[in-house]
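So this first bit is one chain, no partners, the form predicted alone, shown in structure tokens.
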Amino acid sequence: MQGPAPARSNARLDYYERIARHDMAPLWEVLRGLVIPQPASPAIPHLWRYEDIRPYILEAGDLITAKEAERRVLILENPGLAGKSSITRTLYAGLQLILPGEVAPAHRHTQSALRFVVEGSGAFTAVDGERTIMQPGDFVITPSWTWHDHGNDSDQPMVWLDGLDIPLIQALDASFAEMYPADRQPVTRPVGDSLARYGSGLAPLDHPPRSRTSPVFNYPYRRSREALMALAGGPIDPHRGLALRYVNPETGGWAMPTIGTVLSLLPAGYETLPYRSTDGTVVSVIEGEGVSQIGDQDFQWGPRDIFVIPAWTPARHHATTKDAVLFSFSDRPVQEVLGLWREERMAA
């Protein structure tokens, strides 16, 4: 695949035109491009540092309602991907504030969504009749074709990280969308129902699996956290750190069908050896302080803070002066269903 590229002779320039005017082109002259010995993405290493970008998230609070928009978001856009709205090849990711007193209205789509909450606390999220209030820390599902709408009945402004399978949709073209006939959705369950049916180890009797998704919406950061602690003297990978998925409580699998969640601990002062998947993997600072060195570049990074490791980028990770709880998502449900995930774990 990576011989010498084909001459160009004049008998072959002819050809091409006149091909090209049937709407063909030859493989030949771009397969190399096209099947490639390794990945390698257009997206690249970045930070965002929540206190840099913080005041223009607020600004954007007095430009537009959150009605008016439908979701006043500012997407991080990763900068290898201008003007796709991607922060990887498959992913979207973009912050969202609901002000005290707003409504987000109801809509559904086709496209998975992930709410990490990064500041503020008691806005909800309703998803399909059932309402969660929303802490910092917790991750929050809505899955594919379910109607939601977000509120903010609190004193202060909320700000949530959402994640999305949009480009993947992208790509397969399989988007839909529809807007509720109002702005919010009619509640028929009380708060807590999913996580008390399906979130204690139980489940109902004679309950079948709704979808591949997990009928826990509202995974709280309390539970979690106390899970990641309890495990915190016990053996840790080189390379991941002690690392915990989220998981469907119906099937063992990945939470979301199309995206991956993982919760992660780095004791203060560990440092990880590098390591690179396919799966390109968002990462949201929840506690602690550290560096990361992603390729070549190295990033600081603390509380609130978002970086992008790309598909098959060599990473390694330092807590600092404290314990580092992080937060990831990636596409790696995908790939894994396809036989296409990989990885590497690679020597200091």
Given for the second form:
Amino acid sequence: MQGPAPARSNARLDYYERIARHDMAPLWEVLRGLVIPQPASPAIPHLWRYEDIRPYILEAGDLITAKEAERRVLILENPGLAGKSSITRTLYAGLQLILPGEVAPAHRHTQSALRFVVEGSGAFTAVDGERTIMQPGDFVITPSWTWHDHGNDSDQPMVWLDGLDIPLIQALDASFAEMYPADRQPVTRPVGDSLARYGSGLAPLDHPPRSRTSPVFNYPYRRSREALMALAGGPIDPHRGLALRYVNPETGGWAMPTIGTVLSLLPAGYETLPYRSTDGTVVSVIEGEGVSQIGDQDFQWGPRDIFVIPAWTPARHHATTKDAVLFSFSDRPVQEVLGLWREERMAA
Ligand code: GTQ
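Having seen the form predicted alone, could you give me the form predicted in complex with 2,5-dihydroxybenzoic acid?
Whole complex next, starting from this chain.
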């Protein structure tokens, strides 16, 4: 696979032309680009500074309603994947704006979605008959093929980061989607129902496991942060900082089947050692400030900024002034079930 490329004699070129008419092609001409010795993602490292993009997000609110747009979202498109609506090869990310009084009408699709609240508080998303009121830092799941609508009964705009497995589902040609016959689905369970049933180390007696996706559909930041801070004085992974993954309490596995989500803490002044893994990763900064070296570029970040680490690209992070808390997501669960996931803990 890494040997020299075969020479292109006239006889061979003539042959390639003739077989092309029969919809065939010679593997030996393309093999070296297909089965490569290590990942070479077309995605590139990139950072979106929230301060720079926020005006455009709010401007979208003057141009189109959430209802007309169906979802009023600015896609965070990786500059290496232009036109592909992708932030990594398998994942999509976007910033969704819901203004006071608006509704993003109910629909469902086979793509799984996560919401990570960036700005505002008090808007809601409804999933399968239950609403959750969202606060900054909350991690909210919309499982595959569940009805969901979003609304904002607060008095301020709300912006959240959407993470979906759109490019992955596209590669699998497994997209189905439909609109609900009304803007809002009926609410059948009180706010907090899922968290009470599944989110406290308890579960309903005799209930069968529901699905591959966690039945906890909002992991409130207040609770996640508390867990992280309780561990802050203890040992830290030198390559990853203090990192906890969000789990499905019924299986102990990842909270979502296609997207792995992690909350991590880098104490003030802490510098990680370089690290790379096969899962291209999107990072949303919640608290703190720092600088990350991704490949050969440095990116300075602060609260609400979003950056992407492409697959197999070395990254190291430095929290400069304060403790930094980062939320991140990737396709690691998919790679793990397929036995593909790899990481490399590198020397300084
Ligand atoms: O909220 O359902 O960013 O369907 C992209 C597609 C959000 C959503 C996105 C979607 C949604």
